[in-house]
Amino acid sequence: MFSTVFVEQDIYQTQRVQSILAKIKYKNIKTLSRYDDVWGKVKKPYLQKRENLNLFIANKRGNLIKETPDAYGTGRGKHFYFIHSYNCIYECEYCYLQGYFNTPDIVFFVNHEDIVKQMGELIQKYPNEELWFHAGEFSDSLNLSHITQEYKIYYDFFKNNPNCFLELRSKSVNIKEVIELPPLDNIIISFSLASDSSAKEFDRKCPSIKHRLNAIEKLAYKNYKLGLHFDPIIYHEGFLEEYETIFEQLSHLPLETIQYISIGVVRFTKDVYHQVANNYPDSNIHKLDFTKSFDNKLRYNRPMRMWVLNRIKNSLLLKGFQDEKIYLCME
């Protein structure tokens, strides 16, 4: 999978790093003092990931947990995201990572105990708040979890801290690490879903919607808590009918397992939009005009996106999903 693996010297001999190295394929391996002495120092085209993808294994330093932007989560409590990895093996045409980092090379951070320590400090800092911790902001939280195997560390922490919540955001069907442990009420596995034609066109290298729905069904019938993200919605002719097909399939699941549903339209920062236009100049993403919205991101104009979001929400309500579980993301 990887051309070169770079490992920080002081963790090279640790059991966790050696376990990762035993599970992957690579051509070369090198040690270095700090990953960020090399990673991202020279601009590497995003699409170079198709032929030449490197992996860095490192410790994350500094602030390991950050507060999320407004309108990121359900609106309840305080929301944070934690950084356990950078970049993704998938290649979604709209992905903001292509304009965020200088490189598509992947980083695995392995000091998970430091992350849960900071979680504990935040619990002490906000003893009367409902705290949410999200994984998957800068990577997919599940697609390589069988290699990194950090899930049990977080599982044990949230088992011992039942008043705070963990959300793992993913487009992956790699639920092996999750399903080996019993469900907890405060761990939510959430899946990003799109219309079938959008997924086929824009979610490159991702599992199909059919396979994502199969993973959701398997977890639902084993009573795992689930989140659904219909985000980003990309308008196309017949989009509503395709989403209604998905809603119909989901409506037959035990609906009490679904904790929340977010809906949002495709959106970009200015820099990311330029990268998307450069990487995918013929993409159908560009068929509709984007305008600068309230937060300086480029979106469909407000009447257009409110029409799309309301059509999606109404269709969900007609299939029996509860209004209080549906929220608009980043609006």
Second form
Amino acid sequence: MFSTVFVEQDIYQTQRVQSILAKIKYKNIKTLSRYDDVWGKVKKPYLQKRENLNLFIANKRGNLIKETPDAYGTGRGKHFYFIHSYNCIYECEYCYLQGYFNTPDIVFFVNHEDIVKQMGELIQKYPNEELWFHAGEFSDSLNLSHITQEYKIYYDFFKNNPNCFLELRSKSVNIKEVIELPPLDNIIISFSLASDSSAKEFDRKCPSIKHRLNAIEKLAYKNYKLGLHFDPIIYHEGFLEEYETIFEQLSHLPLETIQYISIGVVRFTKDVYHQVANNYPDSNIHKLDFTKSFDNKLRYNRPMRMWVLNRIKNSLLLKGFQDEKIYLCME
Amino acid sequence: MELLTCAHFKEAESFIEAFSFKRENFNNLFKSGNRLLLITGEGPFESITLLPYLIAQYDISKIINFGIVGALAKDFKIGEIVNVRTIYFYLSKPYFQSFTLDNESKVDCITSEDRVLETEYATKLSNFAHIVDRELWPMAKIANAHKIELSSFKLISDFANGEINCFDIQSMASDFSQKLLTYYKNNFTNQTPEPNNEHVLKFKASFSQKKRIEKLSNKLSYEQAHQIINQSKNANECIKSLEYKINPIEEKIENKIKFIQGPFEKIGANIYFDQKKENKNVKVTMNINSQKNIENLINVLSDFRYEQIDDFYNGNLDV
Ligand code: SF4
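Would you generate the structure of this protein in the form predicted together with the partner chain, following the form predicted alone above?
Okay, now the whole complex, with that chain kicking things off.
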């Protein structure tokens, strides 16, 4: 339940906003002229999302689509992320959002047509390139999709533009909107997975690995295209055996539905590292030493993380996953 | 020493009586044993006029602010006392910096530069916090700068929209002061100290070794750390054992490094790796004082393959 819902005046009466409001619970509702008159104006501590989470419903202005950093995505094509939401109802201890925004309050941007329009412009700008559009850079792309209901808008766009790709990245099992429409080859639903112990310990409020695997299975058997992200891997005793159990389960699925698998070891910018230490001082995330690496992010030292990545990759190969579909994230 | 602060004399009356506070050299400063009481006056700038001076003069380890406030949200009862979680500031517009005083609480406060006399202003403030006061934020800023613990508990005296007038509040002031005193006595006095779980070292350790041992021990359960510390013969061994217990891969890494270093050490040379183990370059050093040294070094270097370094950095830790 949200404490207060703030809605931009201009869009308050729209059917889209009214439909969102009808589906959520909240204590108060207010209108305001621009969401950022309040959102992020003061430093609201991240953990207040537990008891005092507000929702803002707004139009996104300015740049709706941005190019992704290097080493992002599958290594082929040109990659962009688009922003239709800020912040998340889950609370992963390593989440970089805790050091990114000055508030945990959620924003739903509802001008999806503007986003889709900019996607069209990019397709025209790069006619000979394979374009990828990723959602979920600043939020989970599916966990509230039954409320925001934007999937259909993007679905229609990608149906008409089969040469570019959409990735929706999630830890949720909320696939209701997705399975209402038939699969498309260029829409990839991707899931972030972790060892069972890591998920229990660090993926606070997220669905369990068992439930995530069930959702993956459901989609795979219905022939939806899937991506798997084993990222971030956090080292713990017995981690490999736990990952192997997951790989074993996944290896029984129709493997042709899996388009790519990324593996990455936990990493933080300096700011996020301090936020994590502040928000979760007793977390086992800090158990191992981190060191400043090639891009100034804090990681396990290089031999350590490569050892972890090699073990995971070998284990995937042994279970029959194809080498060319596996890539190391941010390495 | 504990410093109690409030804005008005009326709020402090019961405290002065209960702890027999006596005036100090300033009119609005009182002392009783290990407690100071400062009546700051109303407003964000009044509240901190004396604070830096007091911090410099007295050994203040904790500041406790209390007082009456207006509620910005409807879900409070008049007379209810709340601990402040996060304090925000409104200085003509919302001020970005905030301070969190008590993560367990659920009530946020905003310090307002101006008195809240109109509903419209109260509504604006309610976008950020549940209650409004006029003193706390600057105090938090100073306490934070001096790394002094600050708590604040506030009694809700009215709804900050002019529904209760000042006259009503004044007539209830003694009652409010008594309530604040009771709350203080129940919640802030005679707190039991944390149990001491420090490990006793049976070997000599430098200050930095002790700190490292303490840091590493905190990453293990008390029992695990205790066992390792008890079995260790010296500080270095203890640190290594703790490190390996926390991260067994680190032991593999060190063994691989030793393996690569082996031939160099045999001839009195050294091969150094990047301390952070990020950069793939190594440095070889040797004191040369004979032709034999040179020949030894040439032999070792000609057997040495850079792939070993590459391999190591690519995570092959087998020896
Ligand atoms: S699901 Fe993603 S966005 Fe949400 S808290 Fe976890 S890491 Fe952050």
